[in-house]
Structures are given as C-alpha cells and as structure tokens.
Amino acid sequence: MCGIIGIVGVHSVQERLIDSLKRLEYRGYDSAGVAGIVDGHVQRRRAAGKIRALEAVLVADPLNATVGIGHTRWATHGAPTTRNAHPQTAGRVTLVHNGIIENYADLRDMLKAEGRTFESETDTEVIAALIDFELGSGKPPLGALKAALDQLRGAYAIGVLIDGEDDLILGARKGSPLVVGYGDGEMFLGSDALAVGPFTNRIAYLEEGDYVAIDHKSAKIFDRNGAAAPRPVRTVAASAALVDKGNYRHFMEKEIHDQPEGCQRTIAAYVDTLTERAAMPGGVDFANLSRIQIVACGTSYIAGLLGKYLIEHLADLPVDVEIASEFRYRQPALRADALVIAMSQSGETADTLAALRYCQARGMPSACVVNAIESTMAREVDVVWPIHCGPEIGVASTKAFTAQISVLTALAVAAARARGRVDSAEEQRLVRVLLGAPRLIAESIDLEDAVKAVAVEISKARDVLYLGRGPMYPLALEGALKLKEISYIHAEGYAAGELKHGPIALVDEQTPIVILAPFDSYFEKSASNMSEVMARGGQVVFITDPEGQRHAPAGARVVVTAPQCDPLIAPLVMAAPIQLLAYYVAVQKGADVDQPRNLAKSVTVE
C-alpha cells in the first residue's frame, strides 16, 4: 500500500528505481522489490525489510533492464515476507499494487477452479492472475487489463509488466493516486509526483477510474468507460513534489480526495486481512478496563465523540470524551483502571498534552491516536496508535479526521471481541465491512458535482444548522465546524432530538438546514425532525443514502445520496459530503481555504 514507480527507459533502470523508492520511504513500508524486462521476460528482485536489503540482493544479482517497475509495500494481505513482497507474478503478468481488493477471495477461488495456483498470500497476486487469465482468452494487453479491472471490487493503483511486451507498462487507479511522467524518449508511472520527480517535472494526474498504457514516447489514457481520456500535462517543481496539490486548486480539496487511500493505509495497520481479525498493537487489556477517557480538541474531539458511539455500542465499554482545554481545570474524578486516549493530528496540541499529563499523574495508563509519530505526545504515552494518513497541509482537517475514525472503529471491534461482546464470526463480518470503507468513501467523493450545486445556495446564507442523531450528531458538529472554519458562515450542529428544545426557533426561509440521516435505526425520528423543519419554512438539504431517499418525506430542497453502507462505517462514508460542502461554499465566497483567518494547523499554546 505504499510507493509505486515505473520506468520505460533507454538506459538501465535499476539505480533509478531504487532512487525513486528511497524518495517514497516517508510513506512507510515493510518490504520492497523491483522487476524489469530482460530478453523478453520479466525478472524480479525482492527483499523483506528496508531498501538496503533490496540493494544487497541487487549487488549479488543485478537487474539489467531498461523497462521496469518498483514498489515499497505496507503489508495488508499476508505477512511482510519476501514471498509476499511486490512485484507479484502470475504467468506472463508481473505487477505492483497499492490498495485492498475486497473480493480477492472470491476471485482467487474462481481462478483456482480454472487450475491456477498461488504462491503468496496477497490480493495482488490475484490481480496478476486475473489479467493473465484474460490474456489467455485472447485479449490484447489493454483489453485484458480492462476486463480484469471490471471484476475488481476495492481501491487500487497498479503498475503492470507483461512478458513479451518490451516497450510497455500498464497502469490503473481507483481510490489510490497514480501519475504519469513525460520525459525525453522515456515515460514514467508513479504513486505521486515525488516518485517521478528525479526524472521529469512534466506530469499528468490520472483521474478516478482511469487506466493507461505507456511506452517510450507517449501515454494512452482511458477513462473508466474505456473512452480515450487525455489528461492535461503540467509542470511540477521537483522540490515541491512532496506537498504538490496535483490538479486540485487547494490542499484541502486534494486531502478530501486522498481519503480512500489514507483510510486504506490506516485500516490495514489495525486489521489482519487474512484472518479478518482486528488487532490494536500495544497490549492494552480491553477486557479489564473500567472505562476509556478520550481528551482532544477541535476536529479530534469530534472524532472522539464518534469513537464513543462505536466503542460503547460494540464493546459495552464506557467512554468519556472531553474537550482538553476544559478537562483538567474542573478536576475530574479519575481511576487508575481506566485508559486515557489523547487524540491529535500533530501530537503537539498544548491543551491535549496538558490533559494527558494530568491523567498520567494520577496513575492512568495512556495511549494516543496521532499522525506525527515523532511528536511529543507519541513520545510520552505508553501506546501509540498512528493514523498513517500522510502529511495534511490544509488547516481544516479532513483526511486526518477519517483516519482517526478508522482507528477508533478498529479499536471498537477489537475491544468488543476482547470483552466477549461479539463472537469470531461477527468480528470477521465487521472487519469485512471496515475493509470496504475506502471504496465507499471514493463513491461518496463522487457526489462532488451534486454538492457543488448545494454550495452555491448555502454560500448566500448567514446561518446554517446541521442536525443528526446517533453517530450523525457528531458528524453534524463536524459539518458545522468545517463551514465556520473556512467559509466564515455562522453554523451550529445539534442533536436532532434537541430541535424542539430551542434551536427550532432559528428556523426560517433564509436558514438552510443540513440533515444527516442514513437509513438506520434513527431514521424514522430524523425524518420526523425533517418534517418539523419544513413545516416552518426551513430549506432542507438532506444527506442520506438510497434507502433513506426512498423513505424520506417529500419537500427537501436538495437530496444528496451517499452510498448505502453498514452503520459501522456510515460516519466514514458520510464525512466526504459535508467536507466537500464546506469546501465549495468557501470557494464560492472566495475565502482562503487552506489558511483560514485566525487559525493555525497546530495549536501549541493554551
């Protein structure tokens, strides 16, 4: 799930593949490998561990190829061994892959029935076998790739070599980024601009569902429907490639679109995809905890509220969530058999650090959910649970938020199993649901055009209300916070059941009401609240799913229909529309999206 590089070159590619992989080490990995075409056949070199182990293999057995691919792997399916390292080969096909293929087990069984055998535990080998199977039916390389892609369910970026195709690399993306680099008589494929940065500054960004064939001189790009889709080529400064916005106007927009890959990376760190078990490293004994105390600020606090719903519902483990800036000043009653979890993207938030230290001073074991694993917070706790979402540049948190929720969802499943609240079969079902989240997040992001239309109207408002029940209540808080942060429109999030206890007085024809209500156990009451709002002239923006749309009362001004999903991952799937709504309202108003006034990315003072 990490770095990809592909080169169709005129000179030996071995050193350049390694150079590129070293530039991608920041993404994290546990094995590495390269492959190239030599005399018409693909040869591989792979090693578990760091790139220096791969370099040692190449010293002993060089790869004398001018066309090749390379990969740094973060283990998902199968242990971080040489056998499971990428590139993976099946028949004529060798490929590298970022992502998770959800239906790999069914595809593997189908291919086994056709007489195929498998050497690794990876879902990646299944993709290679599937493409090789399609080649065997007489399809040309691009046709075989497209036929295989049509059978995959999940999120992926891939780079492909085929025996006998000496001047060709194939690629495809869905939910994971992939770029094409244009050189002088050479072409490149990479997981981001940094991968190809040493070789060219002319880059085209593949769009969702695209697939591509590159040779020495050109790239033939096709969209998800198979139509030719040339993508614009732009110049990127190599020094800025790590934090490049790509084709996006703002970092926030890019980071919203990064979420499928970011959540893949997070989820893969906390579940075993082979056994379908959740596992929280660090040895926390959930069975004997009396409660969990979460301390956080801002968006991290709201993620903590969602964690409370998940953990209490699944694991029957009490959870308190408090704003860190208030927590220690009220002298809370604490017990040493409770676990404190500090949540912070940066790991440097002053109020959260102070609250964490307050709990530690009273004998509580501690953990943190952070993005920056070298931060102060990470150094001071007993257990670190990284969110693995990569650099987040926009001040308004997006991908860190969904990564935090992903960690807490895995924690809820692991705690539920440890406390005997779910059996092994139910744990496996929940893990399968969680593994499907990146694909559904990508589908939710595809609602972008519908959200843009809503944003035009909301940008004219002075006040906006967000309503939700159950886990949608914290998401309503997050939607309102995002809108306030970057568009400067006053917005408030409320538990929908509190509507009649005061907020309904704010409802009029000039106040948009955003109601978050997937078709779940809360839906009937949420629909009732929607009717109450519309009866008083409120202009409802209804964010739901297909089943909710069918059962919704008539009269909503706009209905945004997110993908149907299990309630476990509804907060992950429903997050993108509210983030996109805030983003496009801010753009409509001409606000500084990435650096909103008066705000900083990390609040390191009280």
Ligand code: M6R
The other form holds:
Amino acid sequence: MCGIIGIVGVHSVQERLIDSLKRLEYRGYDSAGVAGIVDGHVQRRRAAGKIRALEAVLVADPLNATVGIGHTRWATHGAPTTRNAHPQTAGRVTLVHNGIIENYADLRDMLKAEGRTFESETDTEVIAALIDFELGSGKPPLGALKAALDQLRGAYAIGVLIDGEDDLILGARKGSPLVVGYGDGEMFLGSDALAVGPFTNRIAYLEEGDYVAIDHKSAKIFDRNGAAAPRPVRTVAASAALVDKGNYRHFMEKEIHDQPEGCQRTIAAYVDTLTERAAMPGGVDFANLSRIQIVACGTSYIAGLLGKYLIEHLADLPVDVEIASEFRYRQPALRADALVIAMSQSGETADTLAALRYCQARGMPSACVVNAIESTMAREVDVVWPIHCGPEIGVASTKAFTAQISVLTALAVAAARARGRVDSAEEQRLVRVLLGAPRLIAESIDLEDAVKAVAVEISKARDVLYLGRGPMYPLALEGALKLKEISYIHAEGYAAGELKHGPIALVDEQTPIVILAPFDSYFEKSASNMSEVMARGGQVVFITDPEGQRHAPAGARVVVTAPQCDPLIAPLVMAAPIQLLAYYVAVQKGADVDQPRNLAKSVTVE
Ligand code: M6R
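Same protein, the form predicted together with this ligand this time rather than the form predicted alone?
Zooming out: every chain and molecule, the one shown earlier first.
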C-alpha cells in the first residue's frame, strides 16, 4: 500500500528518494513517482508499474533537485496509470497522499464551480487543488494547509511541495502515520520509520491531527488545534524500524492506534472506490454458494462470529462459525458446495489449520483471511484474502481483529449484491459507509482519556461482565477476552438476553458490567438489561453513541460515547473502546501487556 518519503536537503535527492521508495516496496504498490523543486518550480516524474519503470523515466529525464517528495501508490481512486500516480499537482501545489478522502467528490464539485479542472481520477488531486485554492486567497503555506485540512473528511497522511518554496515540505496526518526524520543539515518526512531509515535514525512520530512544516534544519509541528506541539525525537534502530513502538509504551497501544490505517488499507483492497462496489478477489461464486463454514480460534473466532452476523443479515447466506479445536474432532456434517474460510492472524494456528485441512479433505473449496501471507494457511487454500494491517506484535490481537472484520464486511456486501439482496445503489451506500470507517475508528480511539479513567475503577474488580446484543455480543466476548488475557481479571462476555438465564446472579456492587449498546435496533432491549442490572446495584459502564446516550436510562456510572455510525460498521467503531479499556486496566495493574503470562502469539501446537 502507499508509501511516502520527503527530503528537504542540500544535496541531490533523486537517488535517495528512489532508495527510500524501494524500502517501501514491501507495502505493495502499482505505480510510483517523485517530484522536486528545480529552479524554483516543481517538476514531477511518474510511472505506472514497478520502481524500475520510474528509474527508467529518471534516466531519460533526471530530477536535479535538493528538495523532493516520493510515493508508491496502491490504487484506490482511479486505475494504476501514470496520470493517477502521485505526486499530484494543482496550481502551485504538488502532493503525495496515503489514505482516503471521503468527501472528495463534494470538494471536487465545489472547486469545479470555482473554475478548476482536474486531470486525474484521484482524491489526492482534490487535496492539492484545495490547498492551492486556499493559497490563492492569500494565505501563507501553513495557513493554506490548515484551512484545507479543516475541510477534509477521511483518513490521510500527506507530503506537500509548493512552487517557489525551495526549502519547505508540509505534512499532515490523520488516521495514517507520518514521521519526521532529523538528519545532519537535512530533514525528512516518511510514512514510517523505514522510509527515512537510510538517512537518519532520529525520528519524531506525528500524533493524530498533527501538521508540520519542515525546512532543511528544523521541523515546526502543530497539533490539530493549531498550537505548536513539539514531539519527542527518538533514536530508532534501523533493523527495528518496521516493528518500532513509535511514541507508545507497548506494541498493543501502538497497534490499537494503527487501526484506522490498517482498516483503510484493508478496505481499499476489497472495494472499488471509483465504482463504489465491493470487490472480493478470487472468483468465489457467492450467488450459488450454499453455506460458509468459518473455523478459527480466539479473537479470530470472534471476528468470524461477527462475520456471521454481517453475512447472514446482509446476504441471507448461512454461515456456521466454530472454534477450530472443537470442529476438528467432532465430525461435523459438511457439504462440498460450501466454502470453508479459515480466519487467522498468523496463518499457523494448529487447530485452525487442522480444521481447514479437514474440510479440504472432504472436497470443500477453501479460503483464508490472514495477515501472514507466507503462512501455511495462505499457501494451502484456494483463495487468500489478506488483511493489510502490517505485522502485529502484541500477543493480544487488536488491529488484526478490526482488519478481519473489514474483510468480512466487504465480503458481506459483495455476497449481498451477488445474491440480489441489495441493489447497486444500496451496495454503493454500504461501500461509502465502509470507506468512512477509518475516520470513525480514529475518532473512537480519541476516547482514550475517558476510557483510561474507567480503567482505574475496573482495575480494582475481581470479575467483570460484558454484555451486548446482535453484533455487540461478539464484541462483548472480545472485550472479556482482551481483559482476561492481559490484565488477568476474570471476565465473561454474554449475549445481554441471556442475563436472566444465569449471569444476573453475579450482579452485585463489586462487579462492573460493561454494556455495549449503540443506538441500533437492539438498543431498547439492551437499555432494559441495563435497568435490570442497575436495579440490583450493578455498576454499569455504558459504551454507546450520542443517540444512545440521549436515550439511555439514567444511572449508568460511566458512559463512553463513541461516534455515531451506520450499524454496518458499528463493530469496527466500537472495538477501540473495549481494547483501550483492557489495555489501560493492564497498565494500571502493571501487567506485561505485550507478553502476557502463559500466552504465545502464534499457537502452533494444539
Ligand atoms: O493467529 P490466529 O489469529 O490464528 O490466533 C488465534 C488466537 O490464538 C489469537 O486470536 C488469540 O486468542 C489472541 N491472543 C487474542 O488476543
């Protein structure tokens, strides 16, 4: 997926931009480009295909610049052509961009009405045009950048050159990471530490909403409110750059924050943003499939359970989900015209692999949703649906979980369309909703401080109950699993409707009850469960959305209010608060968050 490098130097940047782009090849891409300021004006060189095609362009037409930006593009808005490759230019502004701008069509229409024309199909060109528009109204570069950022809706990281500014690169991040590299008389901007790795190991990680102006000597960083916000400069070992913790204390914390970008990259792989259609590669004939059998363990099993809710609801396609260790030994009844999907972050989990092979041996076609694309599962299935969230190091799975749900949501939409359960207008609406998820996940992660305060209370508990209905039921299971595995507090996830069938006996003043209830079709029932719990002295932590907060029965001890969203993406948006809750409880208790006792990241034995 897309990668960014920027250099404000005193020596030629051409070879170094290419060197950096080669290091970003691991992210996957289908076109590449560079731009630099030559004699006060921006020049671009771009090519479809691999970096060697760009190198050939540069041999024929070198870029003699000391300030430049480079990009590897993984196509989202528009085909992987030279015209759509980055950098994109509009007027004085040339920029590279990772991410998705949700409101690009509206902005483009607004700019067209101002007489502007567009040469590419990209959302990126719209950002360039918007900044140029703001420059045209007399704002200085940083002011124009900030004014443009305030109009963007989406998740992004950008690097910007401005014609006539030969000692300046602007950058900004929201939902996609961006780092500033501090060199010796030169400065760098990169989409990750690896991008700037060849030039410096002194790095500052921008925080969510930050924007920056760098010249060859310094960086001025501002937070989302426009206040100066110097970020700590850290020394990062080059070999560790890919799995560096950034500004975070633990990998789990970093990986929770990685989720907007991980989901954005994953969603972009399974939808066509131009036609707004879901596009599952692999040629599975969802229209004629009789059934899907999902096999998985742990958090991947819970992601599969969410997939069942999504796929059955949207596509009317039966889905069975089973814990792989049970499935493999109980001689389940299988159909050769059903599809088995193994869900696994590692692709090596012994029970999941055995369950997959069990199905394959009975003639079932197979697929896997996997992070490690070189894994055994990925090698053994007919169709691989990778998640694109990057390596997950924390033993407690977080970003792999939301990336798995992203794939299954796209699958549900694709299957619904193939089976005639939604028309193309509804499919487009659903795809737009899904494309908006990374921004809302970022907003949900912003609840961190509120969740931290709840965690102090929960860390004193001996037992915690998590309740939810519909898609919030699997999320309740996930909340309980996260809490158990990293904080060692006993926790149970229950379908809220099951409360009266047993767990209500556990309700007392010492047992916090986390109720997950966005304002959806299940809300009234969940609110009744909340009242039942409170009537028995239970201490409720209510995780909801603004509408839910308005309609909630009074008396919840704590309310965490996630952003309002379409029910399709509620599991994605509500995941961060429960992950953060487990994380901060574990931190509060001084537990080893990334390496919890007795657990392994990849369980390759049964
Ligand atoms: O690599 P996998 O997704 O197959 O791993 C499955 C489980 O071992 C894993 O999800 C485990 O439950 C995590 N520790 C949960 O955080």
